[in-house]
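Presented as structure tokens, the chain that follows is alone, the form predicted on its own.
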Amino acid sequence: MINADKALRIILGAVPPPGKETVDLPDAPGRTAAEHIVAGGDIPPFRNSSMDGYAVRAADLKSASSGRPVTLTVAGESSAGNPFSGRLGKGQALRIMTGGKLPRGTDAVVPVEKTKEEGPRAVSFHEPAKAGDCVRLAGEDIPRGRRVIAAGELITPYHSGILAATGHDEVSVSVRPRVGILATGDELVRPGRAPGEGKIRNSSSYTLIGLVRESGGRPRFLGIVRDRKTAIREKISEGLAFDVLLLTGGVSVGAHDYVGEALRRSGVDIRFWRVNIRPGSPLLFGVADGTLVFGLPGNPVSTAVTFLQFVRPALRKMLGRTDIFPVHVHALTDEPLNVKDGKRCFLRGIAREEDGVLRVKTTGSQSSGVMTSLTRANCLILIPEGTRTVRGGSPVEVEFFHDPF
């Protein structure tokens, strides 16, 4: 038995390198940019006001007053994909509506509220103003050349708005992972079918398919396997065809736990099995021809938990992430924490914030088939390996379930 961290680096490292296609700029958020993409022009592409009002130059208005305004001459009009196209002289203003170009000649914008219409052609002004006022400088957001995101970066909407402003209509992008998804047991029924005597719903390869697609993998159910060696060891033949195999159940010390001896005859090398940790002990990983085996425990949050911990950092190292591993920080738990062996444990939590302190409590009971100690929780509290009890009020490591900030 090896400890979570040795297991995690073993997994690691089996990672092969993500490959590379290229997707629509419609398609890319959600998938991980595959290269550094940078601006192709600058945002804004040129001056522009971020008001309705007057194109100015800042000297004309420099003696303008309440008590003694200045009069300019309205030249014409620039808006939004009708720029004006001559130069403003001394005296001269242009009426301009946010996002129209700036003129040459002018370094200002005064809002519409601080000025007076003196007829058609003239316009008067009761303060003065600096340069830059209500200006957008042209590459103010991005100037051409700069890295708008980074490879192994989580491509956002906000990206796409971003990408389609500096010119890109498509994305180079890393290849999801295709998942298999096996699970075993005499005892699991489809989630339609009323199970029988002695039968359970077939819960956890659900819970995979959902994790797998979070995480950015593309899932695909290979359906329940019976305790059967034969049957098992055709199963996972046709999983070793996928980037990433995950079979739940039969990897304990059961009599009827055929999977490891399955895997082995079907050419899989067993990197390691059965990891000090609590709940998910008996977990297995192993390689086959680069793809990569997890042995899974059957239980409901056996499995997620593992996922978690072992496989969600497997793939997003699969697809280049930056961010493969999820966010720690400490809170004080309301509660005295006890455990039963000096295992690593990941507790179900509920994390949140009193009075600017970050505190958190379990789910109640942290039975490996309690269902609902996950979907109440939004964190993993973990107890480190050799410790028992943590003290009410004590500091804790938590893990959030996603990135809260």
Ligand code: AMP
Second form
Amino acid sequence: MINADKALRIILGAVPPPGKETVDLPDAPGRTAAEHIVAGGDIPPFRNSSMDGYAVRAADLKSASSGRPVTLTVAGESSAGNPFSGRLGKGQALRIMTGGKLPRGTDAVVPVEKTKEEGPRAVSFHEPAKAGDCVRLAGEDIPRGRRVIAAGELITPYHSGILAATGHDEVSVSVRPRVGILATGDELVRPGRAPGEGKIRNSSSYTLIGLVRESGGRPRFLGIVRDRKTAIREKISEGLAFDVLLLTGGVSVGAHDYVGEALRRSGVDIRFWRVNIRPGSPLLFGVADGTLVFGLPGNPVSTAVTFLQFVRPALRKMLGRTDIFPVHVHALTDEPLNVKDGKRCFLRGIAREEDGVLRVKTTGSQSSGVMTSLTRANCLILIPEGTRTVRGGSPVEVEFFHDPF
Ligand code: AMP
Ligand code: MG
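Moving from the form predicted on its own, what structure would you give for the form predicted in complex with the ligand?
What follows is the whole complex; the chain from before opens it.
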């Protein structure tokens, strides 16, 4: 049996390079940038005001005080989108709005609250101003030529804003892998059906559909197949048209676990079967004609954990993402943790901050059939291989379901 690190190396080594496509900017968030993108011009594009007030030359207000205010002539107005074309001379001020272009000859803006109108064309100032006050310089956010997104970065809504500001209405992104999901098991029925005696509803496929989507893939549910060798093989040949095929169930050592054999007979090159982890040790991985094939164990928690640990990094790498692995942080465990067999363990945890310290506790029963241990959790607690007990109050490694940073 190989360990989790070796299994990951084998999987990542089999990932093909990402393809590229172009999407319209509104569809960019959640996609992965396929190329570096640089700003074609300065942002902001021109010097402008950050306040509603008066653009002035600071030198004019040097002597201003509440006892001896300085009065300037108002030469006109500059509002956002409607610049003042002239140049300001000594003794002049310009009424200016937030986003309005600063006219030549001025170097500061005094907010309107600090001024007093002295008739239609005069305004007084009661304190000095400093050059640069309330002024946003051209290019102070993004100078022309600066990279605004790197290839392999996840495009966020904030990136979309910057891409728009720098003149991109289309973006080159990596193609989302198509992921076929196949459930195996005589016991499984669709969620809308009442399960007969000894049957259960297929639940794991729906967890996988969501996880694939969250990980940047395009999920397609291929249905439920019975524990019959030929039926499984037929569905596998359908599944091998996808970039990734995820099967659940039938991958262990039970009398009706035919997935491994069916894959082999379908021409899938099995790269490993069984990993030294808990839950999820029956995990199988193979490759056929450019399709990555994962045989995930059927227990809902095992399915989810093996997806997070092995399938998600593969999908991210297929997308060309530079951050393939989730962030790990340390938290203090509220309770002692006992691990039976020294396997690398993934416990479902609830992490929280208390007085500036990150603490974590388990979600209760860690049996791999207990789905509530996942819905109540926000992280996995990682127990390294070979560790059998962790004392209460000691630090453990934690991996959030959604990266906090
Ligand atoms: P298996 O991996 O086929 O040995 O199944 C292990 C356990 O997971 C059994 O209790 C199955 O009934 C259950 N199981 C398998 N597939 C699913 C599924 N798609 N949804 C929910 N439970 C499943
Ligand atoms: Mg089964």
